[in-house]
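Heads up, the chain below is alone and in the form predicted alone; it's given as structure tokens.
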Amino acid sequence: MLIFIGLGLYDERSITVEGRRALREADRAYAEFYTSKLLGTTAEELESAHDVSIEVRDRAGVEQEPDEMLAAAEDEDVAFLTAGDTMISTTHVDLRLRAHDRGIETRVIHGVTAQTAASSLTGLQNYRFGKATTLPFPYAHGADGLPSSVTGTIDANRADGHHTVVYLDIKAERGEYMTADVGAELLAEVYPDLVGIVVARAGSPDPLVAAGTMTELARRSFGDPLHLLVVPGDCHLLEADALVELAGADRSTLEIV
């Protein structure tokens, strides 16, 4: 069997009760960090904290190589890890349909996924969020200002009066998260005076939630990532009124219905 294994948002104690017992008693472990990162952990803290050997895999061994991963579950019960909800990458799509065009049997134990944590942090309604984005590095790209993808994205939901996701790029193999700042200072080029939410560490015992139009958070510093940013779209009373007291919203540049 391969088991999938969301481990949460921060540390090696936010996996949930049931991940931790699937990990302990599977045979082997993988892991992967490209796609997010714990920042509160290492893996040798991972292996520690919960008696297993993990073995981490980089891109190439997850989506081109994974025929070891794959035979070892054909006769044992193999563990992979991701951090946040193990599902969300369609990288894990395509590795779990693998493992079934093989016959091989797959189980998904779930973890607290950033998308969920920023709907909870700012207190905007999760049902209200539209299509997510991501923002990447401008050299990820290789064109001149924003993408069509983050722009599109952001300018469909704002007319329809959805919120937005905005993840921030992550390059695990050169060791760079884009901050919530840059994140802004690009978005500012095409939307100066666009309201942004700004949460930072989600999962870990101290999160950041901050609201400001984006060259406003441009000029911040919201200490150490992962990061991301909300565009808050047509808000209830009650979702302003949370913007207000936990981001430190200003209520006149928020658009309440």
The other form holds:
2 protein chains.
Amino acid sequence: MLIFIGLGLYDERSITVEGRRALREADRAYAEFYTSKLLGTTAEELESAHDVSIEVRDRAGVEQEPDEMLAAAEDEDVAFLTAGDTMISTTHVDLRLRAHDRGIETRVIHGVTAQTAASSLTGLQNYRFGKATTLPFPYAHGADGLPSSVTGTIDANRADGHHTVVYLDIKAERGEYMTADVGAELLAEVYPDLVGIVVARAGSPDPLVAAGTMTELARRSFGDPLHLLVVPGDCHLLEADALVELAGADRSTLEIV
Amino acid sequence: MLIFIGLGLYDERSITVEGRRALREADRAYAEFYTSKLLGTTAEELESAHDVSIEVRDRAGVEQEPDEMLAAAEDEDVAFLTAGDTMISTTHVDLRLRAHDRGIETRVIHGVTAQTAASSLTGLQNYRFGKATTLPFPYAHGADGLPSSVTGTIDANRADGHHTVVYLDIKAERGEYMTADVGAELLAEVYPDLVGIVVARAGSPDPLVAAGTMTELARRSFGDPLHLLVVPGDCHLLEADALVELAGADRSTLEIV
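Since the one above is the form predicted alone, can you give the form predicted in complex with another copy of the chain too?
Next comes the full complex, and the chain you just saw is listed first.
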């Protein structure tokens, strides 16, 4: 069996009790930290905390050479670990489908995601978020200015009154995590007065939530990664209260419905 | 301190290791199971598994009489437990803000949500979902036909090519959980040929994922709750592969881009 286990957001205690049990009972464990990373721990600390041996694989080792993992999963219980939830992007769906093609049973043990934390920490209701988007590093994007995928998503959600999660680019293999001040500076080129909410270190014991215009947020710093930004749409009264109280938002800048 | 701890989706092992630690270290623990419920366990089993005493409160006991909890949290570490993540709907944001008003420190320890599991189990990418909606029981909705909040959300998301999570009504205090066949039957009044994906028992060891038109799904049964429905929008090739392989979807019914 191939068991996909989400490690959650921050450290070795962010995994669920069920995930830890399955990891400990597995015959072998692989992990990848190129799509994201746990900033509060290391692979060695995970091994020590869970009393297992973990083989960390790079992108090529997962996507181009999955045969060793799949062959092992034909006879043994193999755990495959990632930050967050392993299956919410299609990155690893391919691996799951390859396992199915070979007749290997699979199981998914979920982990807490940044999407959940963005809603939970800001006090914005999860079902009032529209589609999310990712703000890439300019060098990764390649062209000048903001990608239309970002502006199009923010504009469409705002027109509908919906909130937007703006994930900030992660190049975990290079150790590059876009911070919220950098993200806000990029967004301020198009939206200088747009209100954004920074969520930093979601899932850690000391998360930070801070509101301001993109111009204001670009001038501040928010400490260690990971960071993301939320662009609030129309806010119900309690959502506005939460942004004022928990994020220091200026009530007069919010669209309260 | 008032510590909001999400129990996750299914049983006493769906909590994170961090959440369990905080629960065990808390001086007292309250829980509510009226917004949702863990179908794989009971309050008694939670108490036994985590070696704590838990006082379960009804809606009035949380929303109208929070003073006892808040007074305790002024001097002690008080845990407040719910299914899923405690803060992704504004239901308990009010309690958090009341605590802040009294100068009580708060902390949120996240739990896995149905939103995460819907994406993860179907293989549909999390950032290609639009706004979610909830399908109410007809008696709760009060009028004939589908509420415009449901049809408007599905229609707008489909027009944009986005996926939609359709949460099915939960009246946990009455023990009523809308099953996916009932939800599909309601949706089939307006959308008989619309493809839906049933996700049943997300977070449990035996989740079920099944695709079909609303008319087809209305004739099937999907076992124990909780259930939800996903309406896929435009699908990338790998998303379509996942729906065919994991949910038994008919490829010709999917909008593949």
